[in-house]
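We begin with a single chain expressed as structure tokens, specifically the form predicted alone.
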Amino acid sequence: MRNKNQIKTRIAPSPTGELHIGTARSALFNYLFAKQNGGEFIVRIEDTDKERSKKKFEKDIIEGLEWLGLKSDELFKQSERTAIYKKHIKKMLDSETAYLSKEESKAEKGKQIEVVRLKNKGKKVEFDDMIRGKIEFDTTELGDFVIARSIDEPLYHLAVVVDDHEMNITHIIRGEDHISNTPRQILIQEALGINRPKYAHIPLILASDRSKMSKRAENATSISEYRKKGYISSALVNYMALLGWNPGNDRELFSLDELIKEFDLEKIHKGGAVFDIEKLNWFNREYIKKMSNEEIFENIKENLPYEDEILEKVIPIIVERINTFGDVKKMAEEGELDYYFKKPEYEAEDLLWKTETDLNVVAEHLQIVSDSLEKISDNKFNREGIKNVIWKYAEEKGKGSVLWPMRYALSGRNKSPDPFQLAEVLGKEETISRLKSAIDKIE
């Protein structure tokens, strides 16, 4: 049996679009607060808007929350709760705290419909917000507002109040854009004679120009987009937790369990939190570094269908250059990694460094480099060993003049890792073979 004093929070997304990062951050704060206090976190799908609600969005929301690790203790759908709303509407009509009003339909001109309006006495409403302190509203200007289209069709404010009461929600943690909804909901609570939950209105997530993070923002706004881009769920959770909250020190990396211990609702800032994609990328890179070699290999292999032996050698280079595992796929599509797996194609003139014009000099440098590499034993053919035998010569003749043609002969690209790293990955035999091919191309 549930303890009536047990803390219970909820997230109540509408399935009219994909799971937004702002909704996900609100869900995270609700989850952390509930779990920190030994309470429950529920998900309530607000799908009473029959025209705009879609099953695919409902699926996206539920799967997105699960991917983030925010497992709900219960799942509800408003569309399955019509009888409960009807009972409460009838109670308000019977107690005369609400009344039926015949009005012209906004959807169909000339058609009369019977809506339910709350009797509003126009009083001042005051509540204590756990983040913002005392907030006061004069409800006179709200008038007798509509709470249901009919006895069978509750509107948002009534459904929310009824659900929060019936589900024993103790704390409502939501975006600050809901502050203006609170006085209406308090009036409905009072009309129904039910207890008021505690409120905490968190700052909105802002785009870089400090505007509200919308679907037109420069960064992705839905959780599914971040999944597709190859972000790690725990990195996204870690970053979202610090959008509007910090532990009071310089620490930045937290697992979900650590966040449950450290999170403090009353330390949430009042000001909006600017979403910084570079900071999220930093978090993601940190989480990639914490992964085992096997996990990294499996994630990279999904996007690079190459032979395992070379792939394992390339992994450290790839990890240095990516923010997400989705970047690996992009690198592969753009041919950035092809040179590891097949001989590059290029023109002999591409081997010339900057303003140099004599390809015979280039061929001489490449021959000396090749001869030097021949002398390295197989077990010492690594980045340091390769650099040791070439560096002195490169300094004498000009590092660009020697190392540029070496690197280009191995990769065939203007941008690639340094030639010592390339040679280590390719191995002695393939490296010397590519250098000889470059010399042949010149001659």
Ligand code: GLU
The other form holds:
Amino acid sequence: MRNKNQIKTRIAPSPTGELHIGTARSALFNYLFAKQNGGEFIVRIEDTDKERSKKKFEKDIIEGLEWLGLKSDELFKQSERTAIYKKHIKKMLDSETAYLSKEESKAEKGKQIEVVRLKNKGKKVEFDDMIRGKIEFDTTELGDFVIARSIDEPLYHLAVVVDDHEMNITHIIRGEDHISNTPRQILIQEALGINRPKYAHIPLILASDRSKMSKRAENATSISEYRKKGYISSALVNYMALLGWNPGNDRELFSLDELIKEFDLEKIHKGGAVFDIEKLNWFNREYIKKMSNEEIFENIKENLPYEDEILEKVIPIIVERINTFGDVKKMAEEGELDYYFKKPEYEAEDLLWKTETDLNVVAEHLQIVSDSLEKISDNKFNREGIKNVIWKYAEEKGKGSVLWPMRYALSGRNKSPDPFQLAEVLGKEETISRLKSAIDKIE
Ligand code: GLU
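For comparison with the form predicted alone, kindly provide the form predicted together with this ligand.
Now the complete complex, all chains and molecules, led by this one.
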């Protein structure tokens, strides 16, 4: 049975665009607050604007919330609730808290329509915001505002108030851009004689120049874009939780369950939270590091159609160099990983370190490197073991002069991991074979 005092929150996105990061963060805060109080979190698609609402955006929003793990207890669509709004509009007309008024249609010139207006006495409205404290409004200047375009066509404010009431929403946690909507909604509640929910208006997410994070901002604003880029949903959730809230200590890594325990609505800051892509990337890297090698393997495999055996060895190198799994695709496309899987192509001259001019000296170094590597047993052929046998010689002859051609012979690239790491991944046989090809190229 339903507990009358049960906490219930909602996210009420309009399907006029993809799931915005600001909406996703509001959803997260609503979800956390409901769940930590044993309450319910619902999703309500606010599709009363028929022209701008699109099915594809509705789908994107629902899928995005699911991907983030913000499971809703119920899903509603305003377009399916017209009869409910009509009942309340009638009630307001009957009680004369609203009235019909004939006006010229904005959409069709010359056409007369009958809109519904709230009878506004112009009183002072005051409400206690859980984050911002007391907020006061003089509602005189709002006038008798329109609450429905006709008895069958409620406008946003009316639909929100009716739904929050009918759905027993106890707490409205939403962006502070809705503060100015609150007095209108309170006036409608009062006209309908229904209880006022609690309000918590959270600061907006800002771009680095502190402007509102919009489509024009330097970073993506929609959740589906981050998903496409290969971000891990739990990393994004973790990062979003800290946009405007923190636990009061240095801790940064939280799973969704941990956030349910730790989150505190009343500790949300008043100031805007600046979106920082570097920080999000840091979170994503942390979450990749937490994954098992098998999980990482599964995530990169589809973008790297190479032999599993080498792929497994390259995992630590890839992990060191990516922010998201999407970056793996880019690395593969740009051929950055090719040298692990096929012999490099280059000119003999490329093997010359900056100050070096004599290729015969290079060949000599490579021969000595190769001979030293031959002596390492297979089970010691790792980064440390390889470095141990080469390092002294490299210091003696000049590190660049020895290590540059060694690295170039293995990768054929100006930039790549260090030669010890490369040799470890390539294995003894392949490493020596590539060193020999380099010597052959010189001779
Ligand atoms: N539908 C509104 C929006 O998309 C939200 C309404 C509310 O949270 O009260 O911004």
